[in-house]
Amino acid sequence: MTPAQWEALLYDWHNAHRLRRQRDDTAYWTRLTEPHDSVLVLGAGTGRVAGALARSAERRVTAVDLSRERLARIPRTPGLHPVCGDMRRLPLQGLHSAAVIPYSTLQLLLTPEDRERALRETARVLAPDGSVHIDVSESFDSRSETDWQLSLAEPCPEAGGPVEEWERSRPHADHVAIEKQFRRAGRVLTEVTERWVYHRALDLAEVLARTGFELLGIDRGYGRDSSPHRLVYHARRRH
């Protein structure tokens, strides 16, 4: 198995165990996008959100991600169309009525130029008055420096037994770098470094205004006091 295939498999494993108490987001996105017949999900990963949206109604859901290995793990669902591509240069032409950028995906774009480019591309493929909904987290802002520590240990049948996830954090001026190692029986299966931009560094309201959007509101969490560290920005494409 290649490092990218291990990463995709363990991304699913991580989400299955770490997000057991955070399943309200899929119900939230389903309610939010209910009126829309064509939804774009950017940073779709292995389809946790996109799959739920496609199953909830007869409509077209386009799931975009950079990783072919993650997209290969999306279950086949009627109406769900995986597309391998970069949200800064979307390989799409048609117009969608709504776009969802879930689970801090925008915070993986490290420069203001990249974030602005991604939102301009989103505006390009949205219908007039189409909406974008962006989920970001404040929790990265308070990450302190840590040495290696065990963050998760759970069975993983596809890996042949229990897997351990180890991580350490390195804060920087505008982002935190989180290094991860996934270990099985003392052997490192794969390792990744994630760099997450702080919410305070995003200037998201201003970037939305510059890229052709009107900010409509901001939700804290997914309702019912679920995940209050998360903020969901709602904006509409201007004509």
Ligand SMILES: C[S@@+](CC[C@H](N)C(=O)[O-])C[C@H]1O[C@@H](n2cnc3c(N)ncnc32)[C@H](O)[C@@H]1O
Contents of the next structure:
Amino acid sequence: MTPAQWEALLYDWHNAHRLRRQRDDTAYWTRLTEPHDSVLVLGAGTGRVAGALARSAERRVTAVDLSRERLARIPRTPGLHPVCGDMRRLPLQGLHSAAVIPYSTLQLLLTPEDRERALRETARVLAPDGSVHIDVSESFDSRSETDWQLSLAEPCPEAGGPVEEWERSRPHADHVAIEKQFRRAGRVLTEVTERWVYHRALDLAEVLARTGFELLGIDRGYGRDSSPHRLVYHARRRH
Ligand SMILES: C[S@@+](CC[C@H](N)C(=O)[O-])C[C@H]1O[C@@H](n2cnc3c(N)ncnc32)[C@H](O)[C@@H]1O
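Since we've got the form predicted on its own here, give me the form predicted in complex with the ligand too.
Let us now look at the entire complex, which starts with that chain.
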């Protein structure tokens, strides 16, 4: 197994244990996209959200992600089309009626130019009046510096036994770097560094206006009761 395959497997393991207790964003996205027959999920990962959208109705769901290894774990579902590609240069044509950028994915694009490029590309493949819904988190803004600490320890049958996730955080001017190590029986299976841009550094309302969108509203989305740091931006493509 390659480090990237371990990373994809352990991403699912992490979510299976963490999100079970935290929130249910998939029900929210399913409700929100109900009227749409062609939905784009940008940063679809292993299909957690895209799979739920495809299963909920007869429609086309296009799931875009940079990671071939994550996409390889998407369950085969009628109507669900995985596409390996970069949201800054979408390998897509066609007019989708809605786009979802779930689970803080836009905050993984580190420069203002990258975020602007991604939203221009989203506008390009949306129908006139098509909508984009962007899920961001304010929680990274207040992450303090930490040394290595154990953040999760749970069984992982696919890894052949219990796995530990360790992490440490380093705040920078506009983002926080979170290094993660996944260990089994004292051995490091794989390690990753995630860099999350702070919500306050996104200027998302202005970027949406510049990239061809009309902002319709910002709300607490699915996090209203359980994750008060969540914000969902809703915008419509201008004609
Ligand atoms: C936080 S994960 C969300 C995955 C999935 N939507 C979920 O909710 O579980 C962010 C995903 O965005 C992908 N990603 C990061 N940068 C990307 C880019 N430039 N283009 C496409 N996907 C990207 C990563 O590979 C990762 O799978």
